[in-house]
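Single chain ahead, by itself, as structure tokens, in the form predicted on its own.
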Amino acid sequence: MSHRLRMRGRRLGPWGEYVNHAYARVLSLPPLIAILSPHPFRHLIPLILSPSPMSVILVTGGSGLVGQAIKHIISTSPPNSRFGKKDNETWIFINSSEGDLRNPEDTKRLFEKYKPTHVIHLAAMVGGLFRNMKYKLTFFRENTLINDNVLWSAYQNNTKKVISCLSTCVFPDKVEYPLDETKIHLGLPHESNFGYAHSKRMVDIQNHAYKEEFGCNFTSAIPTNVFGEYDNYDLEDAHVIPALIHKCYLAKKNNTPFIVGGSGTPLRQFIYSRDLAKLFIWQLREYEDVEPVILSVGEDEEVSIKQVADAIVEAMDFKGSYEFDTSRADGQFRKPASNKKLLSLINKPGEEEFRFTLFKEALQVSVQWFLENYDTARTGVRK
């Protein structure tokens, strides 16, 4: 049996108009008064009749650094451009308020509230060299119950991808440098957040399995240090340039000595979080592999905790005395990642391109906005 459009010569009201319009733009055929028998494009309707797929992208820790990278990234892009907002598109951003990801009936609750057809997970419990140092089996048993729950829910509830947020620190302590994807699991990682790397290891390990006896699209990202806007100043538990920042403010304030603990000369690759949210939108939007990705500047960028906090005390106009005690533990001296496969992906022919800021030049925004809203941001600080 032939299949064809048929012709009739009588309007069908405003669905046929529709549909025969509609069939003209695919086609390329002029306007058909038409209705369809079967055929081998009826498939293509739905299509036509119908927007594009809503997407609904829930991202936890929606309120912390990067949390508020992505908001600031998705909001402020053209729409509909690479790193934008699209139409078919809604984005939330929950944070702990909403729900304690470490127990799994609120994770179940906010999944099934939300709907989420993707999830950038980012949640964690986290904290600088010292608080690694102290609370290893804290940091490795909530954050392995949070990524277990968000994992489980996404599961349970047919989300489309889930990009976990790992560490640098999942690698292992001793290993051949430059760091690449293919070598988290060669070896123990750092003593000194070793509860924290291996429950992040495990979502590696997580996601292949998921893959592997389910077929879900869970994968995850590898940044390194990350510094910017919104970033936590608490000195009890703040990462390295969140906290000489802090520190610094408080000695130009109270004007006592800018005391910068360790050596200053591990050296580190830092990126800055708007580029990282971009990172993880292009992720979530053209990366589709279960092997988790690097996100970083390259290996010849490394700046050494003296740079930073000498480019901390130039963006603060620092003028007093500055020094560093030398009896403070280091961490690692250096743990430099590569970011080739990243570059290899990311920028393509006709897409918009991706560019690193400039590391003085962000840091820079970073004090202006640490000076500009000490009042709100989070200090620590009684106030």
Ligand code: NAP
Given for the second form:
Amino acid sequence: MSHRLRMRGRRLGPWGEYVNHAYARVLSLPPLIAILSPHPFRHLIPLILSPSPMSVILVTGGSGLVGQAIKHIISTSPPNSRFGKKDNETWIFINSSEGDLRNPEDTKRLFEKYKPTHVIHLAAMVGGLFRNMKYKLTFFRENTLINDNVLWSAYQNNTKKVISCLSTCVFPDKVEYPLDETKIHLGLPHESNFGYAHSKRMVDIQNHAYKEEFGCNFTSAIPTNVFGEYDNYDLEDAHVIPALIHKCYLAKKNNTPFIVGGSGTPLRQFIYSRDLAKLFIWQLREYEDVEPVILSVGEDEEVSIKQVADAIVEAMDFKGSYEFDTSRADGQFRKPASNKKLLSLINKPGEEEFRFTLFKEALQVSVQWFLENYDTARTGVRK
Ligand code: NAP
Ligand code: GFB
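The form predicted on its own done, now the form predicted in complex with this ligand:
Full complex below, order starting with the chain above.
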């Protein structure tokens, strides 16, 4: 719509041109007017003058490790900044108490209730190596049900965009390294977690099928192993970092040996949950492609399980004896993922730069959070 003044259809001559130009300038200057406008209505001016449609962003799995990290970043970053909440956004974080996503009726009801325009789909049955090895069918069935219900409800609700969350364990175990986004379906995943891995791979298949048949904008992220505040510290079900933080804490408290499972030689890449949170927000706002993207630190940041245990011993200031229980499984030896695609997209001139938090720094704050929140954390210990 051209902003031109007319007096009953007659053009206003040279002065008219000047008035038109000034009028257009005023319309394109919401911030200036916002600053001059009386508080508290100031923030409404931009919405009124150039209203971008309201976005309702639903985060499933909002109470978990990654969900809590997104909540933290969105609520603590400057409003309207690259990783902060935008004025036209409403963020909703749900967990299983609001509805069981394995149940199609519950899922449909949640989508009808919140009518999300965008979804970050994190909800899943999740666990470390030992839990995966024990419940392969349950991991496959529960995650397949959850993912199918969420994508189908998103389609029925005309949701504009869904980002689902896979994991680097979806990649084939025997393939040329490094792993990249083109290699997901090039062979079987590692046997220790094939139930979970296949259920997650199916999401990539579903995304492409929804796009081809209905034109849906459903995509996915492939994070590497994640750690941080609000993790699951259950001694048997947890991933390695929260499990070893909990075990080291108990060893120090009870003056018993700190036992690390396996040989300590496997290699892993670890991303801090609050860094991952920023990358999900970036993918939501700035990534438009059905193809998945790996969200991870670089391949050169692989660390051995022994190095992880050493770093936890240091962060916990543990002085007792520390040994390896080689009767426990090592699982996949390594799954080195390339983050080249991410790095080629994330940092653009003029945009707030994204940087990864140093591993030891992130581990220190994660240990501190665990010590300060032991009584309320998910430790699996009856309190
Ligand atoms: P998490 O801490 O275990 O949290 C899982 C979340 O999913 C919780 O909010 C849980 O709600 C919800 N949920 C589970 N089953 C549900 C159901 N049937 N209906 C509704 N909600 C349900 O998991 P996370 O570590 O944050 O993982 C988030 C995503 O990242 C998952 O898709 C996972 O596969 C993926 N991922 C994780 C890692 C990792 O190292 N942690 C690595 C790669 C990918 P309640 O609190 O109510 O149970
Ligand atoms: O984090 P984690 O359970 O998952 O284990 P994966 C990583 C490594 O830590 C293995 C060793 O080599 C374990 O032997 N480890 C040592 C321990 N002590 C412990 C301990 O007390 N607990 C645990 N859990 N590990 C998972 C997949 O594989 O990665 C999941 O099974 C998911 O599906 C997750 O993808 C991200 O990296 O081996």
